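In structure tokens, the next block holds one chain alone, the form predicted alone.
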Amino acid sequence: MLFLHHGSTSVCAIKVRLALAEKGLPWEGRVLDLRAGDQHRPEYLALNPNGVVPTLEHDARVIIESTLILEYLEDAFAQPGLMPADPWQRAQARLWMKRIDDTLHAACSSITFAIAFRRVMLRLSPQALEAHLARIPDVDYRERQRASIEHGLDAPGVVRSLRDYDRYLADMDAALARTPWLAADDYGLADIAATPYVNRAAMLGLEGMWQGQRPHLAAWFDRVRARPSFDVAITRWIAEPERDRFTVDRATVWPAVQRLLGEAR
């Protein structure tokens, strides 16, 4: 049996739900309340010492880290295959996923807190906010989150995060000019891994990063959203509290981001 510990809007959890949907795999799961700190409770840390989602249990065997979970599902459930047959294309797929782990995920976190979650977190008392931050074991992640909450788009590092995001999207557009999907002619793990991050940018009001300037990426995102797995793995999990957390002033956010990107170039 597959059992997934996940978060409703977590980009890493979405990756795994997309793969499960594309492979047609039945699974059970538990949604952790990340705002309440479920991921830091001792019983969860016994499964995942990093205190993050997702965590997959397969017949009592535990797999952590979303990219590794994607690879595990591909190895354990070969059909339908989500990796190219060609070795070079497989390497390209892994490179797209590695770049997410190396830079894009941290950038996504900083930008999300600076634009959306900051508004919610600032409703907390100073003591409650500090308690929330103190539960984060990764010091770098904790301080990035603190800076984004305190300073928003003016936080140190946010411009670099926007630049990293913009570069990844630009490279996606260039690759998609050559093939319909990121690593090959067929939809696969590279596309699954990238989908939550492009969707997160859209939720934050940053569609201007591709609309009107990156047509191949825009067409790719349209195709991704048309797949049944998008509704199953993403749309159905967005309840009213999540909609509130992602309510942003789009008329203000995009011009500010556009200005910061222009200054960074």
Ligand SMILES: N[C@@H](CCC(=O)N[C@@H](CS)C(=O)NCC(=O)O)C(=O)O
Given for the second form:
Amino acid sequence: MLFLHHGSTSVCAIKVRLALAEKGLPWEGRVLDLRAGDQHRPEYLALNPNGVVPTLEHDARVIIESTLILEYLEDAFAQPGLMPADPWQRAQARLWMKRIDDTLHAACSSITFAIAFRRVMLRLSPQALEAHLARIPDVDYRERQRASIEHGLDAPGVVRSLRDYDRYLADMDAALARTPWLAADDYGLADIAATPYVNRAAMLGLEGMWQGQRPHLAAWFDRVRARPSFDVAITRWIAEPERDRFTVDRATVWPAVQRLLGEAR
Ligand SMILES: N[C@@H](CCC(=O)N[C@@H](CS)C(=O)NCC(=O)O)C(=O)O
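Since the one above is the form predicted alone, can you give the form predicted in complex with the named molecule too?
Up next: the whole complex, starting with the chain shown before.
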């Protein structure tokens, strides 16, 4: 049996839900409340010492790290295949995923906290906020969150995060001018891995990063959203608390981000 410990809107968990949906695999799972700190409970840390989602259990064997979970699902459940057959294209697919692990994911969390989650986190008392941050095992992740919560878009790391995001989207647009999907002619793990990050940018009011300027990326996102897996893995998981967390003042966010991106160039 496949059992997924996940989060309703967590980008890394969405990758795994997308792969499960695309492969048509039955699974069960448990949604962790990341704001309530479920990821820091001892019984969860025993499965995933990094205190993050997702964690997959397959017949009681544990796999952590979303990229590795995608690769595991591809190895364990070969059909339908989600990796290209050509070795060079396979390397490209892995590079898209590696770049997420190396930079895009960190950029995403710093921007998400600065634009959206900050508002909800600042409802906590200073003591409760500090206690929440103190439980995050990864010091870099903790300090990124802290800076974004305290300073919003003015946090020191945010400009760099926006630039990293923008570069990834620019490279996606260039690649999608050559092939219909990111690494090949067929939809695959690279597309799955990138989907929640493009969708997150849309949820944060940053569609201007592609609309009107990156037509191949815009068309790719339309095709991704039209796949049944998008509804199954993403839309259905958004309930009222998530809507509250992602309430964004779109009229001010995009102009502010445009200004910061302009300064970074
Ligand atoms: N490298 C990890 C990153 C996982 C990660 O950062 N997950 C976030 C949600 S997308 C999380 O669980 N955050 C916990 C928190 O905010 O304390 C992976 O790809 O699985």
